[in-house]
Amino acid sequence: MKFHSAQNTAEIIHGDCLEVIPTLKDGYAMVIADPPYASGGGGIREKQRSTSDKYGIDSPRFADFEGDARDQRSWVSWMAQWMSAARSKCIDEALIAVFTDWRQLPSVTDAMQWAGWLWRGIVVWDKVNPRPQLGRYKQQCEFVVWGSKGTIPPNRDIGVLPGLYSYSMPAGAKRLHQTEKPVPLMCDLFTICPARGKVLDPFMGSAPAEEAALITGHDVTGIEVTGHYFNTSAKRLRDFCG
């Protein structure tokens, strides 16, 4: 399914990214990914809870999403698999940016390197107003582990980019997914992507990255395994593209 803005195209595909990525053509300049964290609990029984229960989102507006109940070893292996598959479809000097929480941060850095990417660092996302936790420090930040496929040309005209971004999560009717990321944050992350470079998003969710890619002048391919959220993404992009 394809959607066209003024000069760019968003193609969205319903399926498992490990099955879909090998069918794609080469040529991606950036991978941006918000995979299921398989977090929210210290043991497998806790991980098996519904995502609405784990992340405190109890609303009939949101469907639970798939892939969030893996144990630690299988999750790391799976992360390395899809990152390796995505890398094989990317041009030299391509970028990758992967969201994670504090629990999985060390595992993502390992998986990225096992997949053949050069780990470059961590960007902090300050969520501004996270859920309060009485008697504890707030879990106020999530993280974007980023890297490259080889070298990064130093002469691109993007200046020095921040290492921290502060944006609240979408709220109210604007929130379309249990763990949706803000479109302005996605737009900022695309600043590092080469001009007009094509973007691959293996975990589309409700398509904030796809909307941001079109805003910032990139073609994008989004993949989503959960039917409810694939349909949500299709409606979002249809509305955005008019």
Contents of the next structure:
Number of protein chains: 2
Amino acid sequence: MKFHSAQNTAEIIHGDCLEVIPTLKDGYAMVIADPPYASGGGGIREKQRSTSDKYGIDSPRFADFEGDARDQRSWVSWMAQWMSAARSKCIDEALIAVFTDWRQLPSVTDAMQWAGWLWRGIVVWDKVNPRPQLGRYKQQCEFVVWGSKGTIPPNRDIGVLPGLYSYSMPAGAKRLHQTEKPVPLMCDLFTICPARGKVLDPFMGSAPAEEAALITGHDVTGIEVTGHYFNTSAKRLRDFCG
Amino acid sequence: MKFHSAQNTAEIIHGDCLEVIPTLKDGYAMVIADPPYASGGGGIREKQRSTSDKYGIDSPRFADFEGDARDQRSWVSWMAQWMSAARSKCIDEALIAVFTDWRQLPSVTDAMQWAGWLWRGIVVWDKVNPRPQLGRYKQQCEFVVWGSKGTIPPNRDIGVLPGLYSYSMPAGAKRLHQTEKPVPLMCDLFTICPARGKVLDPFMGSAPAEEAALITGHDVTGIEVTGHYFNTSAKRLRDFCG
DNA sequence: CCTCTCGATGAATCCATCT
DNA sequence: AAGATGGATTCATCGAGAG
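Now show me the form predicted together with another copy of the chain; what you just gave was the form predicted alone.
Time for the whole complex; same chain goes first.
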């Protein structure tokens, strides 16, 4: 399914990214990913809880999403698999940026390197208003582990990018997914992507990255396995493209 | 060597923390550590460079510090060893906080857990003005991996602590060590330590943590292996205690 | 005492050039 | 051919010193 803004195209595909990615044409300049964190709890019982129960706060407003019930070992190898598949569809100077929380950060850096990407750093997303925790430090930040397929060419016209971004979680009716990322944050992250470079997003969710890619002038391919959220994304992009 | 503020005592010891820690009395409520990161490079050549050369910029202003030349495997097991030794001198509800950069963050979380500590989160230190890097995200933050020996009792009277702190690197003549941490940052981190709880600092450097501990009302034991920096710390604490 | 300008600095990274 | 060395780059912030 395709949506067109003034200059760019967003294509969205309903399916499992491990099956869909091999069918794509290559030429991607950036991979952006917000995979299920699978970190809601240590034991098998926690993994079996629904995502809206694990990550929801008071009343479950959101449909459950898939892929969050893997145990730690299989989660890491699965992460490495899709990162490897995505890498094979990328140009040599491509970049990758993967969201994670503190619990899975070490596993994400492992998986990224197993998949052949060069790990280059950690960008911090300050969520500004996280849930307070009495008597301990708040988990105020999430992290974007980023890397590249090969060397990054110098002297691109993008200046110096921040390593810390502060944006509140999307709130209220505008929020369409439990773990939706702010569109302005996604726009900022795309600053590192070469002008007009194609973007691949294997975990579309409610499509904030697709909206941001169109805003910043990139073609984008989004993949989503959960039917409910694929439909949510289609509606969002239909509305956005007017 | 001991220094006394109005209410508290700082004891500083010259030696290798792995040898010194077993000689200490127990009863510590918090371990704070800023170990050598050993992340200056992947190969043996990088490890052999002096710390002032690796981490300093143009003209080396600071004396070199020891312990930064371990390779990755031995660095991790060494980290686990001192964390384990420190843990055995702690009370059941003790806390630990360890500084690291992005490169070593996954290894620090491994070592902390190998040593028996419960890993509880990542506190982010925003350095505000890191060196800019053209065409990529800046490495703007360092990280404090924190955990506890056992459960953390609820309802301690410290309210909710931030998970993100912004402080510039100490600058100018006040800065006594290449990698010195800001005293206000150290003071903020000690907010989680129970009132009058004893603090252990195995990598004293130029003693910003010792100064912060006295300011916030804690007895503290600092250990430093490099003679030059032991003397620097002694002078700093002598001046501070008047 | 406050404001302004100017200069110096940084737990960096990359690459061309030697050995 | 592989490993070691040295130099260039970048800009927000801080501090010193002048006005």
